[in-house]
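First, one chain by itself in C-alpha cells, the form predicted alone.
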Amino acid sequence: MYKKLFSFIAFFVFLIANAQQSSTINVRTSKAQIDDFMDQRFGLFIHWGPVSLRGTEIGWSRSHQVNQVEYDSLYKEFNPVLFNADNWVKTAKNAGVKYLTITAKHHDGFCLWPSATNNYTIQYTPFKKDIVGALAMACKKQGIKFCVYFTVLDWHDENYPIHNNGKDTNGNMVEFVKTMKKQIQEIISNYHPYMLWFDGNWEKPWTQEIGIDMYNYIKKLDPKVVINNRLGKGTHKTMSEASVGDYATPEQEIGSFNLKDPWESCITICNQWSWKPNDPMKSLKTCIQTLASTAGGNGNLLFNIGPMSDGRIEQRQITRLKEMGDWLKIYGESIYGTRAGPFKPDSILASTRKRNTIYLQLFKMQSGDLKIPVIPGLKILKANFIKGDAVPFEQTNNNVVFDLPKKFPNATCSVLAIEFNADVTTVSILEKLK
C-alpha cells in the first residue's frame, strides 16, 4: 500500500513540475495596444521616495551608503509638504512627454501608495497622502498617460530571501508572491495604469515560472495594460525566448535600431536615478539628440528625473524639460507616431518617417551639399525645414543632393522634412548616406 501511495505522490509531483515548466502566457497585450504605446515616443520617469532625504541612490544605497536601520527609518521623517501632483504633471506636459511613470515601489520596499499589505507605506509617514493616487488623478486631468514602476524584488520584505545586507534568509516566495499580487491588484484596481514597468528580475528567487504566472495574473485584471520585459529572466536590452512582457528596456543607453521588436530606453537627465545635490545634468543638445536618436532607432525614450525630499522638482530640471518641450512644439511631428528610418542614426543625423514624409534630424550644422540615395520608384515633391524655408535639391540617377544653408533654423537640432509622392514607411533601410 505504501509503495502504491509513494508512486502516486511521485507521479503527482511529476505532473506539477511539468505543468510549471510548460507554463505559457495565456493572453498577450494586443498589437494595437503596443503600437499605441510606441507611438507615444516620449515618457517621463520619476524615481522618488524617503531616500531623497539623504540624496543617495534609491534602493541601492540601503545597507551601503546609508545604514540599513537608518535607511528603513527614513519614512518616519518623510514629509514632502511642497509636493503638488498637478505641478509635476504640468512639468511633464510642458516637456512634451505623453506618459509618466512613477516608482510606486522600488527595491527598498517602500510603497508610495497606502497599501493594505504592510506598514511601510506613505500612509505611515508624516505626509500620509497617497502620492500614486494624486499623480494618477493629475495625469487623467491633464491628458498624460499614467504608468507605474514596480519591482519584483523587495529587500525589506521578510518573505523575500535576499536583503542586500549580506544576511540572506530562506524566505517564503509563495507568501511573497501572494503579497505582490495583492499590491498589483491594488494598483490596477485603484489607479488603472496604462503601463506597468517591472524591475529586479535578475535575482535568483524570481523565476521564469513566477514571471509567467504574474503576467497571466495581470492580464486577468486588465488585458489592455502594457508590460515591459522584466518579468522574465531574459536580457533587458532585447526581446528573447526568455522575455516575459511586451517590449525591451535598454538602460542608460540608446537601444539598437530595431524595426521588429518594440523597445524603450530609460535614461537619466542627470547621473543618478533619484535626487542628488549638484548632480551634473545633461545639456539640451544631448537631451534633444538622445530623443531624436531613440525615435530614429524605432524606440521610446523614458527620461528620468528625481524630485527633492520636500516634493519639488529642481528648477534647473524643470527648465531643461521645458526646453525639450519647446523644441517638440516645433519638431514634434518628426518624433510622435513615426517609424524609424530609412537611415540608421549616427553622430550626424537621425531619421524618421510618417506617411509620405521622411524627416532628417540634423545634429551638426554643415552647410553645403547633403546627399542621400535615390529611393527607387519614389519622387521627391518638396523639401523644407519644419517651420522654415524650402531647401533646394537636385536628383540624379543615384543620389539626391540638398543644398543646405549656412545657418540652420535651430542650433540644437533642425529637422529637414522631405515629402514624396507615395508612402515611405515600407521603404527598405538604407545602410548610410552617400
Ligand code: FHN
Contents of the next structure:
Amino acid sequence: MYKKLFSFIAFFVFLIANAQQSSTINVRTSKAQIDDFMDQRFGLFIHWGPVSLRGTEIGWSRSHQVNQVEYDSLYKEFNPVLFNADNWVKTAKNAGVKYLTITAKHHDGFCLWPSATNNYTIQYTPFKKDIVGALAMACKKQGIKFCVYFTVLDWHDENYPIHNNGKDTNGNMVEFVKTMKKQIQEIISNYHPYMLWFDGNWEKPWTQEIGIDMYNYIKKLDPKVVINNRLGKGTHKTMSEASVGDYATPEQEIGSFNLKDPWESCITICNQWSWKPNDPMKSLKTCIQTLASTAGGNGNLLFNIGPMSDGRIEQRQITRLKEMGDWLKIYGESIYGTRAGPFKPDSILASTRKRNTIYLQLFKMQSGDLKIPVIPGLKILKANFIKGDAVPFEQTNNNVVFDLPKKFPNATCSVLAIEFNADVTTVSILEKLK
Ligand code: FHN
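Form predicted in complex with the named molecule, following the form predicted alone:
Below is the entire complex, every chain and molecule, led by the chain shown above.
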C-alpha cells in the first residue's frame, strides 16, 4: 500500500519538475562565449540538399513548384560527386569568413548526415558520404568554426503535424521531439558545432515550452555551444522576453544598431536560399556595404550561398566571395573584433572602433570636407586611410573636418582610421554632422 503511494508521489513530483523545467532556462551560454561569437563578425551560410537538382527553394518548393512525391524522391538521384569539403572551406576562408553554417536538416526533413533516426538521409543517396561530417573535419583542419542549421519543423516527418501540402495530421509531437533530441545529440557528439542555428519556430506545433526544454537539453550536452533565438516563439529580429536562445536573427535585412543585445543578420548573396540557375547576385559594393553596415550596427553577417547539385559552388559566387575576402585582407581590422559606433551606419558611411581607433567605412567617397563632432576630452593623434595616405584634418571646438582627397585607395569602400589619445570603445553614440 505504502509502496504504491510512494511511487505515485514520486511520479507526481517528476511531472511537476518536468513541467517546471520546461518553463525556465536553467543554464545560459556564457557572455564570454557570446562575445567570442560576436567578435567573428562574418560567417558563411550554406543552404543545400537534393532540391538543388531542381533549382527551386529548399523546403518551400515541396508540394508547390515540385510535387511532393517527386520532391521526396530527389534524394534517390542526389549524387554530388564534385562535392569537396576542403574546397568549400577554402572558398569560405578566401572570403574572410570565420564560421560556416550548413543546413544539416531543412524543412523538407532531409538529413545531410547519416542519422540513425530515419532513412531520409545522405546515407540512402547514391553519394552516401556524410556531408556534415566532412565539412566539420575540413573546418577543423582550416581553422574555420563549424556551425549547424537545424529546423524545428519537419514537413516530411509523419510525427510532425504540419506537412505544408494542405494535408495536416494530428502527428505526435512527443515522439517528434524525442527524435529531434536524438538528432541533436548525434550532431553535438559527432561534430561539436560552435553554434546551432535553429529555424522553423513559427508553426503552431512548436511551443515555447518545447523550445525552453530543448535549450536546456542542448546546454546539458554542450554548455559552450552558441544558440540563435529561434528556439522560442519570440520575434526573430530582436531579443525579447519570449526569446529562447543567445542572439537575435534579422533576416534579409541589416539589423538595427544595438550595443546591448547580440544579433546576426542572415542575407543571401543571390535571391534564393538554395541554388537557383541565373539567380541575380549582389554586386561587390552591395556585399561590402552590407558587411560594413552590419558590423557598424554591432552585428554579425551570415552570408548565404546555395551550392549546385553536383557539389560545386558556382564560380561567380566563389569569385564574389574572394573579392570580399580580398577587401577584408586590407580592411578586416575595421570589422573583426570591433564594436559598432560611435556613429550609426547610413548610406554615407558606417563606423566601428577598437581600442584607440575609430574606423569610418566610406560608402559615398566624395572629395572635400567630412565633418564629425569632437569627442569631448579626446584628441586625434592621426588620421589615415588603411593601407593609404594620411588625411589632413582640422579640429575646432565643436568638430573635426577631414579634407578627403579626389582619389580613394579603394573604389568599393575605403576605410579611414582615426587614432585618438585614449580608448574610444566606450564613447557614447554621436550624431554625425551634416
Ligand atoms: O524558411 C526558412 C528559409 O528557407 C531560410 O532557411 C531562412 C534562413 O534564415 N529561414 C527561414 C525563413 O525565415
